[in-house]
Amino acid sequence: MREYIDGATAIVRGALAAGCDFFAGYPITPASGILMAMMRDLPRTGGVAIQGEDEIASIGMCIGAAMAGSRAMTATSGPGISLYSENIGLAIMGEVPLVIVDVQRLGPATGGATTVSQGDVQFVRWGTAGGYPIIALCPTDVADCYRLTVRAFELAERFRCPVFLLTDKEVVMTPATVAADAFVPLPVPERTTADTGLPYEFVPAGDVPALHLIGDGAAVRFTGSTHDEGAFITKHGPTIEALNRHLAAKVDDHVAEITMMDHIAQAGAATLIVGYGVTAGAVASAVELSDSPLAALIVRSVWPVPEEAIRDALAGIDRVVVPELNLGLYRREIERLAGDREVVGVNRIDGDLISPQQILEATA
C-alpha cells in the first residue's frame, strides 16, 4: 500500500506519533501547511494548537507549555527563525525540550517565499547569543520527515534542548508517493521528570538532569540569566563556568548518539560526495549514473557536526564534492575536516534544484 502525501503531512504525523500535544505558530510560506494541519489534527487527540499573534509569541508559548509538561513544537521559515532568536537562547539556557521546524526558503529578508533554499544551515547553529550547541536534523524526503520528526522529539527530551528539523520548501510542499509502512509507530521514551531536589545540575557536565515541571508540586524557578543549580541568578565564577560547560557538554559529549547518516562506499572510489536534505536524491542518482566508482555521505544530523563519522568516510578519498542550495555553508565544515584534500562546492541560489549531472561534472 502506498500514499501520495507531502512532507508537511508527514511532519504532522510524526509529531502526533511522538506525543506532541502543544503547537503554536504563525503563518509563513512554506511552513503554513504544518500550522494548518496541526490546528486541524491536534485537537482531535486532546492537544492544543494555537495561531499566535506573531512568531515571538508563538515560540514563547511553546517554551511555557514545555516547561508545564507538554511536548511542544513550532514551525516557521527563515524570517521567523530571526524573530525566534532570543527565545531560542532562552530555551538553551532554561534547558527546555522543544522541536523547531525550519522550512527553509530563499533569503535574505523576505527573499523568495516560494523558492527552495538551504540557506539557514549555519543560521540555526549560530543565530542566537553565546554560541552554544544545538541539534539539527535534516530530512531528505517525505518518509524522512516522519522519521526525523519523531527522532527530534526523542532528542529534545533526552538532552533538554531545542532540536531543529531543518527542512526546505521542496521537501515539505511537494507530494510524493510513499510506502505506507514508512509511517509505522516508532517508540518514544517517556519523559524523565522530578519534583524534588534542584531543578538544574551542572556536574558531571555531560549529564542531563531530570526536568522539573512548573506547576507540578514544588515551586520551580526559571530564568534566562546566568544561574546556579537552583535557578538563582549568580555572579559566582566557578558556578558560571560549570553552567556554561554543562550547556555545551550535554550535546558535544554525545555526538555519536545523535549522529544519523548514510554512507555509500564503493571500492576504488577516490571522490566523496557529501549531501544533506533535498540534494540527497541527486547525490544518490549521481553515484548510480557515474561510470567510475564514487562514494557518498548523506548527513541527516547536520548539528552537532558528526566529525568522527565524516573523517571515517574520508579515508582513502582525494576529492570531496559538496552540493548545496546556498553559497557553500556546510562545505566550510567539511573543509575543516578534509585536511589537504580538494573540496569542491556545487552551489545554486537561483531557486532551482541541483541535478545529478551537475554533481557528476564536479566529480570529473
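Positions refer to the first chain, counted from 1. What we label the rigid core is the largest C-alpha set whose atoms superpose within 1.5 Å from one form to the other. Predicted model only: the values in this text are computed from it and were never measured. First, how it differs from the form predicted in complex with its partner chain.
Comparing the forms between the two forms, the C-alpha position of P189 differs by 2 angstroms or more, with the core used for superposition.
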The other form holds:
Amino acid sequence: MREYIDGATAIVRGALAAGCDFFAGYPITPASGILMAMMRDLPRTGGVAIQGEDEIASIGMCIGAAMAGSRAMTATSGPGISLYSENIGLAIMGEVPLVIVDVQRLGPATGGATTVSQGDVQFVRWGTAGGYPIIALCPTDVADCYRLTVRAFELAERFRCPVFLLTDKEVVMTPATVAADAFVPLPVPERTTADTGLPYEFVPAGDVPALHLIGDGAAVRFTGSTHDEGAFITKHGPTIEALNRHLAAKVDDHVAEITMMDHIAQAGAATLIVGYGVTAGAVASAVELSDSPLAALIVRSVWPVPEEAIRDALAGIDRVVVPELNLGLYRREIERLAGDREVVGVNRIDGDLISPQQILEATA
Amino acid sequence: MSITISRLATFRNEKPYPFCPGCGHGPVLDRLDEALVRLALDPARVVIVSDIGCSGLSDQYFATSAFHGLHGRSITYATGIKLANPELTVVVVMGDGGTGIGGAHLLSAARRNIGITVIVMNNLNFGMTGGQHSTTTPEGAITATTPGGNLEHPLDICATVGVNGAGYVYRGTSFDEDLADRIVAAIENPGFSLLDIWELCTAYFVRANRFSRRGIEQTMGELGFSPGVLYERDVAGYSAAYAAAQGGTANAPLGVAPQTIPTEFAHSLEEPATLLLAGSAGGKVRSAARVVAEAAIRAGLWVTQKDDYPVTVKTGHSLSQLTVSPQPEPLGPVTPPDVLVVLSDDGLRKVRPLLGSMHPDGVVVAPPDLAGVTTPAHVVLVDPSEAPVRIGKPALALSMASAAIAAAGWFDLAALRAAAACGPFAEQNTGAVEAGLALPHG
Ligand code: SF4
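Rather than the form predicted alone that you just supplied, could I have the structure of the form predicted in complex with its partner chain?
After this comes the whole thing, all chains and molecules, with the earlier chain placed first.
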C-alpha cells in the first residue's frame, strides 16, 4: 500500500501523533497548507487552532498556550520568521516547548512565494537577539516530515526550547508517493511537569528542569526578562550569568543526543558530500551514480551543528562538497570543521533544485 | 487535584511597589487586588499578563500566576493562555504604549471577544523610557519626543474596541472610588473587557505639561472622551463560541488520515519518465494529473507532482508535471518532459521554451488547433472532437492525458480506469478517461 501525499499533510499528521493540541498561524505560501489542515483537523481532535491577526500574534498565542499546558506548533515561511524573531527570543528565555515550522521560500523580502530555497538555514539559528542556541531539524522528504515533526515535539519537551522544523516549498507542497508503512505510530513525547516549587532552575550540568504549567497546581510565574529562578527580574550578576549559561548549556551540552545524521561511508572515498533537506535526495543519488567511491553526510539536525559526528566523517577525506539552495550558508559550518581540506559549494538560487549530475561535476 | 479556597485577604505578595511617588500604577493595582479578593478566585488560576514599561513590572507584586512577555504582545499571550485553558482568569496589565505597538492585537481581541480583561494604565506617555509621546498623548502636549507639542490626534481606545464588539468597556481614572467594582464587572463579563484608566505619570507627563487630576478630567472633556461604562454587551466569549463550533465537527474523520492506494497493476517503465500537462487555470489540469498519478501508483510506480500556476489562480496557465519512476526518485530540477500534453494557448505559451529541448523520442500530444509546435519530439495530434461522446471543457485535461498515457504505454490502462473510479468524482472521471482512451492517438 502507498500514499500520495505532500509534506504539509505529513507534518500535520506528525504533529497530531505527537499530541499537538494548539496551533496558531497566519496565511503565507508555502506554509498555508499546514494552517488550513490544522484549522480543519485540530478541532476534530479536541484541540484549538486559530488564525492569528499576524505572525506576531500567532507565535505569541502559541507561547501563551504552551505555558498553560498545550503542546503548541506554528508554521510560516521566511517573511513570517522575520516577524517571529522577538518571540523566538521569548521562547528561549522563558524556556517554552514550542515547534516552529519554517517552510523556506526564496528571499530576501517577499522573494518568490512559490519558489524553493534553503536561505533560512542560518536565519533560524541567529534570528533573535543574544545568539542563544535553538534546535533545527531538516526533513529530506515527505516521510521524514512526519518522523521529524514528532522528533521536534520530543526535543521541545526534553529541552524546553523552540525547535524548528526547517523545510521548504518543494518538500511541503509537492505530492509524492510514500510507502504506507513509513507512517509508523509513534508514542506521544513524554512531558515532565512539576506543580510546586520554583518555575526555573539554572542547572549547571546543562540539565533541564521540569515544566511548570500555569493553572496546574501552585501559582506559576513566567517572564521574558532576565530573571532569577522564581521568574523575578534580577540585576544580580551571578544569577544573570547562571541563567544565560544554562540557556546555552542545555542545548550545547546535548549535541550527541540531538544529532540526527545519515553517514554513507565508502571504502576509498576521498570526497565527502554534505547535504540537508530537499537536496539530500540528489546527494544520495550522486553517490549511487558515481563511478568512483564517494562518501556522504545527510544532516537532519542542522542545529546545533553535530560537530563531532562531522569531524568523524571527515577522517580520510580531502575534499568536501556542500550542495545548497543558497550561496553557501551551511558551508561555513563545514569549513570551520574541515581544517585545510578543500570545501566547495554547489549552489543554486534560481528557484530550481540541484541535480545529482551537478553534484557529481563538483566532486570530479 | 482539588483545592479548598478560603477567601484571601490579599492577592499581593509582600513586595512594595517600585513606582514613583504619585504615580497612578500603585492605586490601580490596589483596586485590582481588591477586585480579586472580592471575586475569591484561586490565585494560582488567576494570570496577570503584564506588558512592558513601568506597568510591565506589575505582575511581580502579586502572588498569582503571571506572564511577563514582550512589548505590545501581552494580549496575544493572554489569548493563548485563555484558549488553552478557558477556566483561567486572565488579566492583562498594559500601558498606553502597548495600545500603539500592539494595536492590531487590541482590535482583534475585541473582534474575537476573547474572554480576557485588559487594564490600560493610560498616563499619556512612555514613562520607563523617558517620557516620549504615545498613541494617547493629547494634541499639543509636550513630551521628550514632541518638544514643540504633539501633532497627532490621541487614540480613543474605548471607542476602538467598543465599536468592534468588545463585551465590556470602561473609561475612568486611577482616582475612581469604585474602580474595584468596575474591574469585578469587567472580569465577570465572558467576552473581551477593557478598562482605560487615565493616570498621572509624575516623573514625566505631569512635569512637562503641569498636568494634574483636574487636567485629566479637563482633557477628557475637551476630547469628548466620556468616562464611565461605555459598552456592556451580553456576549458569549470566543472560547465558548469555539467549543460550540467544535461540537459540530468533533469525531469527524481527519483530513490528514491515511488514504492508501493499492499497487495492483503492472507497468513497463525501466527508467523514470515525465509527463507534463500544460493547460489553463480552471481547466482541471491539476486534478487530471492527480488521477494519472494515482493510476501510476496503482501500477506500482512512484510519482511526484509539481504544479505551476500564477499567484492569481483563476487566470493564465496551469501546469502539472508528473515524474513517474519504477523506484522512488528524489525531487529534482525541472527537465524537458518525455510526454507533453498541450491543452490550451496559455499552456503552450508557458511550455514553448521547453519544446526545442525535448528528446527526439519524446512525444507532444496536442489538439489540431494547437498544432503549430516546433520540436524534435514526435507530435501526435489528438482531436477531442473525434471522441464517440462529446468531451466537455472540464473533462478535456483528463481525456487528453488518458490518450497520452495510452500512447506512451507506461502502465496497464486498467490502473487508469481504477484510479478514475475512486472518489467523489468517479462518474465524471471515468467518463473523461473512457472518452480519452477511445480517441485515435496516432
Ligand atoms: S516613570 Fe511615570 S509611569 Fe513610571 S513609575 Fe514613574 S510616574 Fe509611574
